[in-house]
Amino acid sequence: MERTLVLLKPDAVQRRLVGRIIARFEDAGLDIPRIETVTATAEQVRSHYPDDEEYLRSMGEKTVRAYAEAGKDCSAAFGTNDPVGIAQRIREQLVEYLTSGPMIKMLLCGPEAVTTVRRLIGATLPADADPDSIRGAFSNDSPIIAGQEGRAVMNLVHASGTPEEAESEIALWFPGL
(Lines of atoms letter the chains of each structure in order from A and count residues from 1; the text may use other names and numbers.)
(Lines give C-alpha, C1' and ligand atoms only; values in the text may rest on other atoms or scores of the structure.)
(Ligands and ions follow the chains in the order given, each with its own letter.)
Protein backbone atom coordinates (compact mmCIF):
# COMPACT_ATOMS: atom_id res chain seq x y z
CA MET A 1 0.00 0.00 0.00
CA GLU A 2 1.38 3.35 -1.05
CA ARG A 3 0.63 6.59 0.80
CA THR A 4 0.18 10.08 -0.57
CA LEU A 5 -0.82 13.53 0.62
CA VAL A 6 -3.68 15.57 -0.80
CA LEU A 7 -4.52 19.14 0.18
CA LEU A 8 -7.88 20.54 -0.83
CA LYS A 9 -6.98 24.19 -1.16
CA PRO A 10 -9.03 27.14 0.14
CA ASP A 11 -10.85 27.59 -3.18
CA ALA A 12 -12.11 23.98 -3.05
CA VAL A 13 -13.42 24.54 0.48
CA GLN A 14 -14.91 27.94 -0.33
CA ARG A 15 -16.66 26.60 -3.44
CA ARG A 16 -18.04 23.64 -1.44
CA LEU A 17 -16.43 21.02 -3.67
CA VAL A 18 -14.90 18.96 -0.85
CA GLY A 19 -17.47 16.15 -0.91
CA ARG A 20 -17.42 15.84 -4.69
CA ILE A 21 -13.61 15.70 -4.75
CA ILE A 22 -13.38 13.17 -1.92
CA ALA A 23 -15.96 11.00 -3.70
CA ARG A 24 -13.62 10.80 -6.72
CA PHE A 25 -10.84 9.39 -4.53
CA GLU A 26 -13.19 6.94 -2.84
CA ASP A 27 -14.68 5.89 -6.19
CA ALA A 28 -11.14 5.03 -7.33
CA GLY A 29 -10.77 2.65 -4.36
CA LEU A 30 -8.41 4.78 -2.30
CA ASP A 31 -8.59 4.69 1.50
CA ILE A 32 -8.58 7.91 3.53
CA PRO A 33 -7.25 6.95 6.98
CA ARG A 34 -6.65 10.58 8.03
CA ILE A 35 -8.54 13.72 7.08
CA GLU A 36 -8.53 17.04 8.90
CA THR A 37 -9.44 20.66 8.37
CA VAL A 38 -6.45 22.96 8.80
CA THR A 39 -5.61 26.61 8.42
CA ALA A 40 -2.04 26.55 7.16
CA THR A 41 0.64 28.83 8.50
CA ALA A 42 3.04 30.70 6.23
CA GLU A 43 5.86 28.60 7.70
CA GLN A 44 4.10 25.34 6.73
CA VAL A 45 3.50 26.52 3.18
CA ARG A 46 7.09 27.74 2.78
CA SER A 47 8.30 24.36 4.03
CA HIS A 48 5.94 22.63 1.59
CA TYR A 49 7.21 24.59 -1.43
CA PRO A 50 10.99 24.47 -1.01
CA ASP A 51 13.28 27.42 -1.65
CA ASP A 52 15.45 25.13 -3.78
CA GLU A 53 16.84 26.50 -7.04
CA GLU A 54 16.14 23.34 -9.06
CA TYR A 55 12.54 23.20 -7.79
CA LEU A 56 12.04 26.94 -8.38
CA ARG A 57 13.51 26.75 -11.88
CA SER A 58 11.11 23.94 -12.80
CA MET A 59 8.13 25.90 -11.44
CA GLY A 60 9.21 29.09 -13.21
CA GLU A 61 9.81 27.34 -16.53
CA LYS A 62 6.23 26.02 -16.49
CA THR A 63 5.00 29.59 -16.08
CA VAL A 64 7.28 30.96 -18.82
CA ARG A 65 6.05 28.17 -21.13
CA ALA A 66 2.37 28.92 -20.36
CA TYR A 67 2.90 32.61 -21.08
CA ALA A 68 4.75 31.85 -24.35
CA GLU A 69 1.98 29.49 -25.48
CA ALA A 70 -0.53 32.30 -24.84
CA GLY A 71 1.63 34.80 -26.74
CA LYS A 72 2.26 36.78 -23.54
CA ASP A 73 5.44 38.06 -21.90
CA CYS A 74 6.13 37.06 -18.29
CA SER A 75 7.98 40.28 -17.57
CA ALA A 76 4.73 42.25 -17.71
CA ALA A 77 3.27 40.23 -14.83
CA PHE A 78 6.43 39.31 -12.90
CA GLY A 79 8.94 42.02 -13.78
CA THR A 80 11.37 39.39 -15.10
CA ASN A 81 11.67 36.51 -17.53
CA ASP A 82 14.04 34.63 -15.19
CA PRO A 83 12.33 31.35 -14.22
CA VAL A 84 13.81 31.35 -10.69
CA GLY A 85 12.74 34.95 -10.07
CA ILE A 86 9.26 34.21 -11.38
CA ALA A 87 8.99 31.12 -9.17
CA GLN A 88 10.08 33.03 -6.08
CA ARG A 89 7.18 35.43 -6.64
CA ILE A 90 4.79 32.52 -7.28
CA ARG A 91 5.99 30.82 -4.08
CA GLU A 92 5.02 33.89 -2.07
CA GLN A 93 1.68 34.04 -3.89
CA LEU A 94 1.14 30.39 -2.91
CA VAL A 95 1.81 31.30 0.72
CA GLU A 96 -0.87 33.99 0.52
CA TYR A 97 -3.29 31.65 -1.29
CA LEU A 98 -2.90 28.64 0.99
CA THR A 99 -3.10 30.67 4.18
CA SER A 100 -6.20 32.58 3.01
CA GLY A 101 -8.71 30.12 4.48
CA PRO A 102 -9.29 26.59 5.69
CA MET A 103 -8.01 23.61 3.74
CA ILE A 104 -8.59 19.88 4.01
CA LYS A 105 -5.48 17.74 4.44
CA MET A 106 -5.80 14.04 3.67
CA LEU A 107 -3.65 10.97 3.85
CA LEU A 108 -4.69 8.60 1.05
CA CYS A 109 -3.58 4.98 0.72
CA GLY A 110 -3.86 2.34 -1.96
CA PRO A 111 -1.96 0.54 -4.69
CA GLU A 112 -0.01 3.14 -6.67
CA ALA A 113 -1.78 5.88 -4.72
CA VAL A 114 0.52 8.67 -5.97
CA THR A 115 -0.05 7.87 -9.64
CA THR A 116 -3.76 7.27 -9.16
CA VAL A 117 -4.31 10.57 -7.34
CA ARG A 118 -2.24 12.54 -9.88
CA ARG A 119 -4.33 11.04 -12.71
CA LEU A 120 -7.57 11.90 -10.88
CA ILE A 121 -6.63 15.52 -10.19
CA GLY A 122 -5.25 16.28 -13.67
CA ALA A 123 -2.58 18.67 -14.89
CA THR A 124 -1.43 21.50 -12.63
CA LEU A 125 -2.83 24.15 -14.95
CA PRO A 126 -6.60 23.68 -15.25
CA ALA A 127 -6.60 24.48 -18.98
CA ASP A 128 -4.21 21.56 -19.55
CA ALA A 129 -6.20 19.13 -17.39
CA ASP A 130 -8.33 16.39 -18.87
CA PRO A 131 -11.98 17.53 -18.71
CA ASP A 132 -12.85 14.44 -16.65
CA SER A 133 -10.19 15.17 -14.02
CA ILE A 134 -10.91 17.16 -10.86
CA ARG A 135 -9.09 20.26 -12.09
CA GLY A 136 -10.51 19.89 -15.59
CA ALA A 137 -14.06 19.53 -14.33
CA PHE A 138 -14.09 22.11 -11.53
CA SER A 139 -11.43 24.76 -12.23
CA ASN A 140 -10.95 27.24 -15.04
CA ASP A 141 -8.21 29.53 -13.73
CA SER A 142 -5.12 30.32 -15.79
CA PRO A 143 -1.58 31.52 -15.08
CA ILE A 144 -2.18 34.54 -17.31
CA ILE A 145 -5.20 35.75 -15.32
CA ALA A 146 -3.51 34.88 -12.03
CA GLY A 147 -0.38 36.77 -13.08
CA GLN A 148 -2.40 39.84 -14.08
CA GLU A 149 -4.10 39.74 -10.68
CA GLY A 150 -0.85 39.11 -8.77
CA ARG A 151 -1.98 35.80 -7.25
CA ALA A 152 -1.41 32.06 -7.50
CA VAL A 153 -3.38 29.90 -9.91
CA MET A 154 -6.41 28.56 -8.06
CA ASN A 155 -6.38 24.88 -9.02
CA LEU A 156 -8.30 23.40 -6.07
CA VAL A 157 -5.98 20.61 -5.00
CA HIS A 158 -2.38 19.63 -4.31
CA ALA A 159 -1.16 16.05 -4.55
CA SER A 160 2.31 14.66 -4.03
CA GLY A 161 4.21 14.00 -7.25
CA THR A 162 6.32 11.00 -6.24
CA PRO A 163 6.30 8.43 -3.42
CA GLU A 164 9.39 10.14 -1.94
CA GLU A 165 7.74 13.56 -2.09
CA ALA A 166 4.62 12.03 -0.53
CA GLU A 167 6.51 10.74 2.50
CA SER A 168 8.22 14.11 2.99
CA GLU A 169 4.91 15.99 2.68
CA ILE A 170 3.09 13.55 4.98
CA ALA A 171 5.77 14.17 7.60
CA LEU A 172 5.20 17.92 7.26
CA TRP A 173 1.39 17.91 7.35
CA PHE A 174 0.86 14.85 9.61
CA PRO A 175 3.85 14.80 11.96
CA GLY A 176 4.43 11.41 13.51
CA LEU A 177 2.68 9.32 10.87
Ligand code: UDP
Second form
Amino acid sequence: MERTLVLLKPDAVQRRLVGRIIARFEDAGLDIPRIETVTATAEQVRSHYPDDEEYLRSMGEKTVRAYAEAGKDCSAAFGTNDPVGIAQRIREQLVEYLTSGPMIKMLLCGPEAVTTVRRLIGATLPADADPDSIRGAFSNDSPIIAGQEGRAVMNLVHASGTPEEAESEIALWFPGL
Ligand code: UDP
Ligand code: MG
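And the form predicted together with the ligand, for comparison with the form predicted on its own?
So here's everything in the complex, that chain up top.
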Protein backbone atom coordinates (compact mmCIF):
# COMPACT_ATOMS: atom_id res chain seq x y z
CA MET A 1 0.00 0.00 0.00
CA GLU A 2 1.25 3.46 -0.90
CA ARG A 3 0.43 6.70 0.94
CA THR A 4 -0.20 10.15 -0.48
CA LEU A 5 -1.14 13.57 0.85
CA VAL A 6 -4.08 15.61 -0.41
CA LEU A 7 -5.05 19.16 0.50
CA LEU A 8 -8.45 20.52 -0.41
CA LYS A 9 -7.44 24.14 -0.92
CA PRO A 10 -9.43 27.10 0.47
CA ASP A 11 -11.44 27.53 -2.77
CA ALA A 12 -12.71 23.92 -2.49
CA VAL A 13 -13.97 24.60 1.04
CA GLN A 14 -15.43 28.02 0.17
CA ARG A 15 -17.23 26.56 -2.86
CA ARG A 16 -18.70 23.68 -0.80
CA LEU A 17 -17.04 21.07 -3.03
CA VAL A 18 -15.46 19.04 -0.22
CA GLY A 19 -18.03 16.23 -0.20
CA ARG A 20 -18.03 15.77 -3.95
CA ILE A 21 -14.24 15.75 -4.15
CA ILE A 22 -13.87 13.23 -1.31
CA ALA A 23 -16.51 11.02 -2.98
CA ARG A 24 -14.29 10.75 -6.04
CA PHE A 25 -11.40 9.40 -3.95
CA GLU A 26 -13.73 6.98 -2.15
CA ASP A 27 -15.30 5.87 -5.43
CA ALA A 28 -11.80 5.00 -6.69
CA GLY A 29 -11.35 2.67 -3.71
CA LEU A 30 -8.82 4.75 -1.77
CA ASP A 31 -8.74 4.60 2.03
CA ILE A 32 -8.72 7.85 4.02
CA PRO A 33 -7.18 6.93 7.38
CA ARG A 34 -6.73 10.56 8.48
CA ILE A 35 -8.67 13.69 7.58
CA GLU A 36 -8.71 17.05 9.36
CA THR A 37 -9.46 20.72 8.89
CA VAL A 38 -6.39 22.96 8.99
CA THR A 39 -5.70 26.66 8.63
CA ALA A 40 -2.17 26.76 7.28
CA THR A 41 0.57 29.15 8.36
CA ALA A 42 2.79 30.92 5.82
CA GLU A 43 5.71 28.89 7.13
CA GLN A 44 3.89 25.59 6.48
CA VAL A 45 3.07 26.63 2.91
CA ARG A 46 6.70 27.66 2.26
CA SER A 47 7.84 24.22 3.52
CA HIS A 48 5.17 22.53 1.43
CA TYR A 49 6.34 24.19 -1.82
CA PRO A 50 10.14 23.89 -1.59
CA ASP A 51 12.48 26.66 -2.66
CA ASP A 52 14.22 24.18 -4.94
CA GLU A 53 15.38 25.22 -8.39
CA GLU A 54 14.40 22.02 -10.20
CA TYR A 55 10.91 22.10 -8.68
CA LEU A 56 10.48 25.83 -9.36
CA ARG A 57 11.54 25.45 -12.99
CA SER A 58 8.97 22.70 -13.63
CA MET A 59 6.26 24.83 -12.00
CA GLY A 60 7.18 28.09 -13.79
CA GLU A 61 7.32 26.32 -17.13
CA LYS A 62 3.58 25.66 -16.87
CA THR A 63 2.91 29.41 -16.89
CA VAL A 64 5.53 30.05 -19.60
CA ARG A 65 3.86 27.44 -21.82
CA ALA A 66 0.34 28.78 -21.19
CA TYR A 67 1.40 32.35 -21.98
CA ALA A 68 3.20 31.20 -25.16
CA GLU A 69 0.12 29.27 -26.29
CA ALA A 70 -1.97 32.43 -25.74
CA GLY A 71 0.60 34.51 -27.66
CA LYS A 72 1.34 36.54 -24.52
CA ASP A 73 4.51 37.69 -22.77
CA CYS A 74 5.07 36.76 -19.11
CA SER A 75 7.15 39.81 -18.31
CA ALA A 76 4.18 42.20 -17.86
CA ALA A 77 2.66 40.03 -15.12
CA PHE A 78 5.84 38.54 -13.62
CA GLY A 79 8.61 41.01 -14.47
CA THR A 80 10.56 38.18 -16.14
CA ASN A 81 10.31 35.37 -18.67
CA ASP A 82 12.54 33.06 -16.62
CA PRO A 83 10.53 30.05 -15.36
CA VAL A 84 12.42 29.96 -12.04
CA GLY A 85 11.82 33.69 -11.44
CA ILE A 86 8.15 33.29 -12.36
CA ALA A 87 7.79 30.34 -10.01
CA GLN A 88 9.43 32.28 -7.16
CA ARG A 89 6.67 34.85 -7.57
CA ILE A 90 3.99 32.13 -7.76
CA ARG A 91 5.40 30.49 -4.62
CA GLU A 92 4.69 33.70 -2.67
CA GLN A 93 1.23 33.89 -4.26
CA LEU A 94 0.65 30.32 -3.07
CA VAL A 95 1.30 31.46 0.51
CA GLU A 96 -1.55 33.98 0.13
CA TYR A 97 -3.81 31.39 -1.52
CA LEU A 98 -3.29 28.51 0.92
CA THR A 99 -3.52 30.70 4.03
CA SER A 100 -6.67 32.50 2.80
CA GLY A 101 -9.07 30.15 4.62
CA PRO A 102 -9.46 26.68 6.11
CA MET A 103 -8.35 23.65 4.13
CA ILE A 104 -8.90 19.91 4.51
CA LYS A 105 -5.76 17.80 4.84
CA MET A 106 -6.06 14.08 4.11
CA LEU A 107 -3.90 11.01 4.15
CA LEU A 108 -4.92 8.62 1.36
CA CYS A 109 -3.79 5.01 1.00
CA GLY A 110 -4.07 2.41 -1.73
CA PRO A 111 -2.11 0.57 -4.39
CA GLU A 112 -0.14 3.17 -6.39
CA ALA A 113 -2.00 5.87 -4.48
CA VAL A 114 0.27 8.69 -5.72
CA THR A 115 -0.36 8.01 -9.41
CA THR A 116 -4.02 7.15 -8.88
CA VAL A 117 -4.74 10.38 -7.02
CA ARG A 118 -2.82 12.53 -9.52
CA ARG A 119 -4.90 10.96 -12.29
CA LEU A 120 -8.11 11.68 -10.39
CA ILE A 121 -7.23 15.34 -9.77
CA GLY A 122 -6.03 16.06 -13.35
CA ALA A 123 -3.43 18.46 -14.74
CA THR A 124 -2.29 21.52 -12.76
CA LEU A 125 -3.85 24.12 -15.07
CA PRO A 126 -7.62 23.62 -15.28
CA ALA A 127 -7.72 24.11 -19.07
CA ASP A 128 -5.26 21.22 -19.47
CA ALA A 129 -7.10 18.95 -17.02
CA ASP A 130 -9.18 16.06 -18.35
CA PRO A 131 -12.83 17.17 -18.13
CA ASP A 132 -13.63 14.08 -16.05
CA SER A 133 -10.95 14.90 -13.49
CA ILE A 134 -11.62 16.90 -10.31
CA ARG A 135 -9.80 19.99 -11.57
CA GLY A 136 -11.27 19.64 -15.06
CA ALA A 137 -14.81 19.15 -13.79
CA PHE A 138 -14.91 21.82 -11.07
CA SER A 139 -12.35 24.55 -11.87
CA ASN A 140 -11.69 26.88 -14.79
CA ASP A 141 -9.13 29.40 -13.54
CA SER A 142 -6.62 30.71 -16.08
CA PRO A 143 -2.89 31.39 -15.53
CA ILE A 144 -3.23 34.53 -17.68
CA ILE A 145 -5.96 36.03 -15.49
CA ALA A 146 -4.25 34.83 -12.32
CA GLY A 147 -1.00 36.45 -13.50
CA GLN A 148 -2.78 39.74 -14.23
CA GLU A 149 -4.38 39.65 -10.81
CA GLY A 150 -1.13 38.75 -9.07
CA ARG A 151 -2.38 35.49 -7.59
CA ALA A 152 -1.84 31.76 -7.99
CA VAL A 153 -4.08 29.60 -10.18
CA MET A 154 -6.97 28.33 -8.07
CA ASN A 155 -7.35 24.64 -8.86
CA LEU A 156 -9.07 23.28 -5.73
CA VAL A 157 -6.75 20.48 -4.74
CA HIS A 158 -3.14 19.52 -4.07
CA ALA A 159 -1.83 15.97 -4.30
CA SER A 160 1.73 14.72 -3.90
CA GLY A 161 3.56 14.32 -7.21
CA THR A 162 5.89 11.45 -6.29
CA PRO A 163 6.19 8.90 -3.45
CA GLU A 164 9.18 10.89 -2.08
CA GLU A 165 7.16 14.13 -2.16
CA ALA A 166 4.32 12.24 -0.44
CA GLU A 167 6.50 11.12 2.46
CA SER A 168 7.93 14.61 3.06
CA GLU A 169 4.45 16.19 2.80
CA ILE A 170 2.96 13.61 5.20
CA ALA A 171 5.78 14.43 7.66
CA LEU A 172 4.88 18.13 7.32
CA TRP A 173 1.08 17.91 7.63
CA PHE A 174 0.75 14.79 9.85
CA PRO A 175 3.93 14.77 11.95
CA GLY A 176 4.59 11.36 13.48
CA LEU A 177 2.48 9.38 11.00
N1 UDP B 1 0.55 27.25 -10.08
C2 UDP B 1 0.26 28.45 -10.69
N3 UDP B 1 0.74 28.67 -11.96
C4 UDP B 1 1.52 27.77 -12.61
C5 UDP B 1 1.82 26.56 -11.98
C6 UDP B 1 1.33 26.33 -10.71
O7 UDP B 1 -0.42 29.30 -10.13
O8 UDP B 1 1.94 28.05 -13.75
C9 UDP B 1 0.03 26.97 -8.73
C10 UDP B 1 -1.18 26.03 -8.74
O11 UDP B 1 -2.05 26.39 -7.68
C12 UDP B 1 -0.50 24.69 -8.49
C13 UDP B 1 0.59 25.06 -7.50
O14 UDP B 1 1.04 26.34 -7.97
O15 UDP B 1 -1.41 23.74 -7.98
C16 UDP B 1 1.78 24.13 -7.42
O17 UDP B 1 2.31 23.91 -8.72
P18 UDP B 1 2.80 22.47 -9.20
O19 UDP B 1 3.58 22.68 -10.45
O20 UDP B 1 3.45 21.74 -8.09
O21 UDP B 1 1.41 21.77 -9.62
P22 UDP B 1 0.55 20.64 -8.90
O23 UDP B 1 1.50 19.63 -8.32
O24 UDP B 1 -0.31 21.33 -7.87
O25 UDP B 1 -0.28 20.05 -10.01
MG1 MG C 1 3.20 19.84 -7.24
